[in-house]
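Below sits a lone chain in structure tokens, taken as the form predicted alone.
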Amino acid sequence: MSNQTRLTLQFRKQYPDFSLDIDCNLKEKVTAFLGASGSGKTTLLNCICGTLKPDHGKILFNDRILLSTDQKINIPPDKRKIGYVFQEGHLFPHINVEGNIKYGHSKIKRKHKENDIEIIDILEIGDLLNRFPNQLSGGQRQRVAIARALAMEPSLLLMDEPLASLDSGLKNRIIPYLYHIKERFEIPILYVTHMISEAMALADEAYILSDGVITTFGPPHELLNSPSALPIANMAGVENIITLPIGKSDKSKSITELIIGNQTLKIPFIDNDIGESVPIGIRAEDIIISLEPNLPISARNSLKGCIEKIENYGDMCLLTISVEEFHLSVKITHSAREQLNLQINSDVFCVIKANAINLLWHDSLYLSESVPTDHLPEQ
């Protein structure tokens, strides 16, 4: 939230088999509430928005009781003027895009007109306006869905899973567009995501919620190290989650070395400064393990570790690697690690190619500096 915005969130709602225990005052312009499928994220954003009643508890914006079951107060969700992106859209398909933003207009005292225009041009569908949804590509339709959001002047605005059906491709391309939104309007944003890296390039603050309860919160590239960020990092595939400090870059080799305790990785080159921190995903099955130093191969990285541990993992064997202060988790084949003789203890090298290593903070933030335009194949 902003400086001078809290939301009180202490509510329970409660299913036959799941609840949703929530209690949390949140302050950040951008709040992010990471969790897997099934964790409570949109019982949590419905809870807020209205079109949920909790079974007891309350709900504060700033100084305004959206409910309070002790005071049996409970604002309609018209009246809390809160704007929802949906993880669909959900625009209106008989009604072209202007239309679109334009909805809701009638039933709200707007005191920015003009933002309208602004909204339009940060979002770059000034040219969509006439089209109808089906003919707007999936990143099209939600930045279309995001200006009507933004269009209505919310207090606040709620995003469920907004890239959630979007590729890879469109999602690098619509984060840009969020950054520059949360950067221009003084609007608070609760966004809730699964995904590690759109929560690193929006968020100011981040909760994890698991099984209807948060499990802890923090600085998004902080909680990257919390045993309760592995679910959602094993869920999006990335098992190796830390953040490593800027030791130095050159720009004309292309590389950017970060300190790991005595060690050094080498990742794709980054202009950050030296000494901040970057957090770094790595696949299980990206590591290769090796019995001997700096193998005459293309990989940059050999980084030395003991075995700790030695689990199956289905057709596989999965190796937790002590390396400085931090562990490693990799997959190898059981024939590989009977080849190898693998035992706890073992001494081994972590062999990994600098390409292989998901910079989650650079690439996803650093793309605001070239924002798509609509001329552009498939936006």
The other form holds:
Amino acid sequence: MSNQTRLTLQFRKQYPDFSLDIDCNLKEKVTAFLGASGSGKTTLLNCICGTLKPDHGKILFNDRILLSTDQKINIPPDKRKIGYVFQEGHLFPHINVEGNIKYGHSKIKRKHKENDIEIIDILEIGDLLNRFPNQLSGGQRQRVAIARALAMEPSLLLMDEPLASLDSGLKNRIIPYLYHIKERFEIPILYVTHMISEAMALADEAYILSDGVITTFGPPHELLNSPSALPIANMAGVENIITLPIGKSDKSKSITELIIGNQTLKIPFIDNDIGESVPIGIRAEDIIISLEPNLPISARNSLKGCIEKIENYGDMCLLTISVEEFHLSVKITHSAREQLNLQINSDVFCVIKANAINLLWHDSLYLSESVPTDHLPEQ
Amino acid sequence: MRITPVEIAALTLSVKVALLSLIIMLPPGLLLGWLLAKRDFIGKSLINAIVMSPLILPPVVSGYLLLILLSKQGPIGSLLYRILRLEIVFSPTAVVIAVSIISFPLLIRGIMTGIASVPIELENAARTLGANPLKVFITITLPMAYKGILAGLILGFTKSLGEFGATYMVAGNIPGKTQTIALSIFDAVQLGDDIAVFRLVLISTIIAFFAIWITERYIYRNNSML
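Given the form predicted alone, corresponding form predicted together with the partner chain:
Now the full complex is given, and it begins with the chain already shown.
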């Protein structure tokens, strides 16, 4: 959002078994709300667009009061001019693509045409205009849903996990479209997701939502090292998320080395610059504990560390191991722990296969492929 | 096998009354169906019970209640007579009223099923796109609920054609004036005119099957639009 733009959210919505309590000021162009399912993300968006009324509080957009329970103001959704892209698209099944896109045109304003052409062009849906929603693939449907929300020329765009219903291949093809929308249109976007990678690719600022409250916020890259990002990572099964700089890269050996203190971590080759920070995720089960370094095994990484904490985690044992200035969570069986006689302050080696290290994000993944150059934003 | 003028009058009256009652009851049916299917309000279940009661009460009972209400001594009938000099009981108007009340539950059931099947998310999506509640109803809810509405209309129509008990109570059985096809079958049976019974039964059966055929064809098979 530009300097004048500001979305103030201060409200509370109470349910018998859940409550959403939001207090924040959004100023960036693209803000992501990250949270597991059930954290209140959709409730939040519904309150902002007006289909749900908070019990108490206020919502201001550029000093326009959208909701104020104190002043008894509640602007209905059709008067808020807030575009909404839903998780499942929610296209109108009885209207063709063109009709869906034009549905939000206001009667007063007649010059929608240029804007429509640009939207249809950017989202590459020109060939689909005469089709009905049931004749579209999942990715096409979401693109049309995005086009429909943009065609009403909203002053704010809400996106509720617009990629969640798509498989990962399709996701990577839609993200460039979203990126271009962000660059091309002067519309602030509020993006809700449980995928860290989406937040990283698009957002200028991210808020982490957990059980209906904001636990932390900041630039997405910084958030990854925050402990409150853990629940989200856990949901994806990735307990360890750290951001490390690239030390060296060797394309012929297909290996890139990341620097972790005085040690290195080898990951599959990525084509990024030396020194650039890369967020990675490692599942706690994917780390093997060894008492000796340099075992004759195929795994490429063996990080020296020290056990800080030992906890019971169901029928598994959860170790917290400090490696340089980072902490890694490692899950092993109780019998393994007994056999190795692991105690607090034991020195151990964390053995990690290069392929067990997940890249959570890097530029090339989203921005180099599948984007025709003529769609790149003008500088 | 020739149809008598009285029978033709009964047939036309039945069809006219059935169509007229649909036209009259459709607007309140849509409004009430939408309220009952989509809104929560105090007294909703009471209204629902009242609207549905003709379905569970014997038609003769519904007809009797109408007779009490509409007769010259009744609360509504006396009012109409005093102000407009209108006598409803035993008139064609009474047939329309009886048939409308009896077929209304079937009409509104169809409307409610149709409207309830429209996902609230789509209606909300339309709201965020700037549509006021009326525009949402006309452009999203109605077109998406058309199958249920059509089913309600057809069921209501066939029910109206066959209505007997309530019509007999409020409108009587005056050939050429208030005698519907169902009542004329009753007359023919009473008179022992087997050929006339056969004729009228055949006509009613054909109409009923035709209605079901239309339902099948346009509601249950034609899924290409949705």
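Since the model is a prediction, treat every value here as computed from it, not as a measurement. Under this definition, the rigid core comprises the largest set of C-alpha atoms superposing within 1.5 Å between the forms. Numbering follows the first chain given and starts at 1.
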{"property": "Residue 267: Cα shift of 2 Å or greater between these two forms (core-aligned)", "result": "yes"}
{"property": "Post core alignment: residue 308 C-alpha displaced by 2 Å or more between these two forms", "result": "yes"}
{"property": "Exceeds or equals 2 Å, Cα of residue 288 between these two forms, core fit", "result": "yes"}
